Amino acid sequence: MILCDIGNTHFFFFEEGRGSYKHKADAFDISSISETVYFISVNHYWEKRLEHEENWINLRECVDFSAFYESMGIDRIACCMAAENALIIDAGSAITVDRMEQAHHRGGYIYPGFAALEKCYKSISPRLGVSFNFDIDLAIIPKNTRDALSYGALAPLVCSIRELSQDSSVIITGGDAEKLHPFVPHALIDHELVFKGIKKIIEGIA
């Protein structure tokens, strides 16, 4: 069984006994793949290009969305149905902060990525087109401008993400998850949780 998470930029696949692996999505030859593959998708493009693919199973139907909410991610239903309880985070291009008690969505919110954030600062001013400093200590007041832009990004994320964990544990995932654990030590990262919440999908349509 292949599952995949199709991205924006990127097709992601989990295989037993291959693991996690990626390609470029405007690289991507569908008939490199002739085994069954079961996905979900937030790339239209490619949603509506594998519909006439036999092979390929789109999971998105088999979701129930008022579970959640209509509009949301479905990458980000398949993260939070991973978990029973947890606040789950996906540190990828943006943001997402969720909470799930006895698996129920008890609600989320959305923060732009770092790479989003930088790029936004730099537009300001060509002056804060600087990278973050994620050694930064969030307890002492920045005094340089690197420092500042660090803090203003990460502080406010930081203290919603220890609030909200108080009382549960918390998971991170995304391509920024390494970037954020050391602000949260006590987190789980978790780079296959998409992949574990794809295969609940699974196992509710069986």
Second form
There are 2 protein chains.
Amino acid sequence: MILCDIGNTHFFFFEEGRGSYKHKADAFDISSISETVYFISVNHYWEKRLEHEENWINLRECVDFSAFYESMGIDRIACCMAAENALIIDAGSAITVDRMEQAHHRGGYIYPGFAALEKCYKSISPRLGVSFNFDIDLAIIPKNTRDALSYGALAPLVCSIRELSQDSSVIITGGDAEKLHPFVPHALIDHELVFKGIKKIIEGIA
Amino acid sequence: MILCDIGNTHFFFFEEGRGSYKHKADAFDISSISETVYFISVNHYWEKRLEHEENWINLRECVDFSAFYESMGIDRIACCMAAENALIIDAGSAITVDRMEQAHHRGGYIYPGFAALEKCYKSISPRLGVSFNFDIDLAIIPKNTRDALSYGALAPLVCSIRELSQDSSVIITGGDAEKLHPFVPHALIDHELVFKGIKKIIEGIA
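The structure above corresponds to the form predicted alone; please give the structure of the form predicted in complex with a further copy of the same chain next.
After this comes the whole thing, all chains and molecules, with the earlier chain placed first.
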């Protein structure tokens, strides 16, 4: 059994024993996999294209969106389903922050991803076009432009994570998990969180 | 005596008795003003162009950048100079947050402006292209996309403002001051803050 999370740019796979691996979406060859693949997808093109592939099982119909909200990304829902009591942060092209309490979704918010924020600053003024410094100390208010932008991207987010997490555990997943983690040191990094959620969706069918 | 803050898109003027008013930078006619104008500028084109106008006095040389930092915008410095003990927020195309203690600049950071953040979310995914809801209650974690984005733009910023302001006063200026103010209700709005700073720069010359 292969699990798959189809994003806008990549197919993320998970196989027991083999672990996780990924393929680029635009160059992906369906015929390279003959085993059954249980997948979730936020990629409309691929979701449509896989409709008539018998070994690709779309889990969308098995997800109770009403327990979250109708327009919430299915990958974000899967990550939330993997935790019963936690603040769940998926740091990718967007950074989603969701609060789960006793397996119920209390709500969540969406912050721009770090790459999008770097572009955002640059769009305001070329003078603000810098790559963030992820080695800053948030206890010190900055006195130079690069740190002022890095702090602006990180400190408000970290403040809000601290406020929302309170005593609950914090789990970080996503491509930028390692960049954010030093600022939320008590958090756990779990790059297989989405697959744990996919497993729960499958268990719900059985 | 006319005071002027030249931004990238507008000339902001202040005259005692007349108050503040603005003109678009791209259509501005220098010859419309014969009185002496004391100005600061972040607009390199206009700063250069006004070099040989005898009645336009550039205050750049009169500002002690070393008390702040070399690359800090002169308009941001002027706003800081207007307050001795406060957290100063200039909510414009970027949102700057600066801490002044006993007339010393402790540091500050730069957050994207709300319009830039709306574009930033849209650039991540067309699904995230919404106009913010400024009527949200930050005590409730959102359960729909528009509020999740609005909360993501506002709650981290407001959390960090609360953390940095502690017991000191908070002053908000800039075009989006009224949008931010309901979330920082103890703050004062002062749209003439930059001109108060310009007056202090002029007093420093005398």
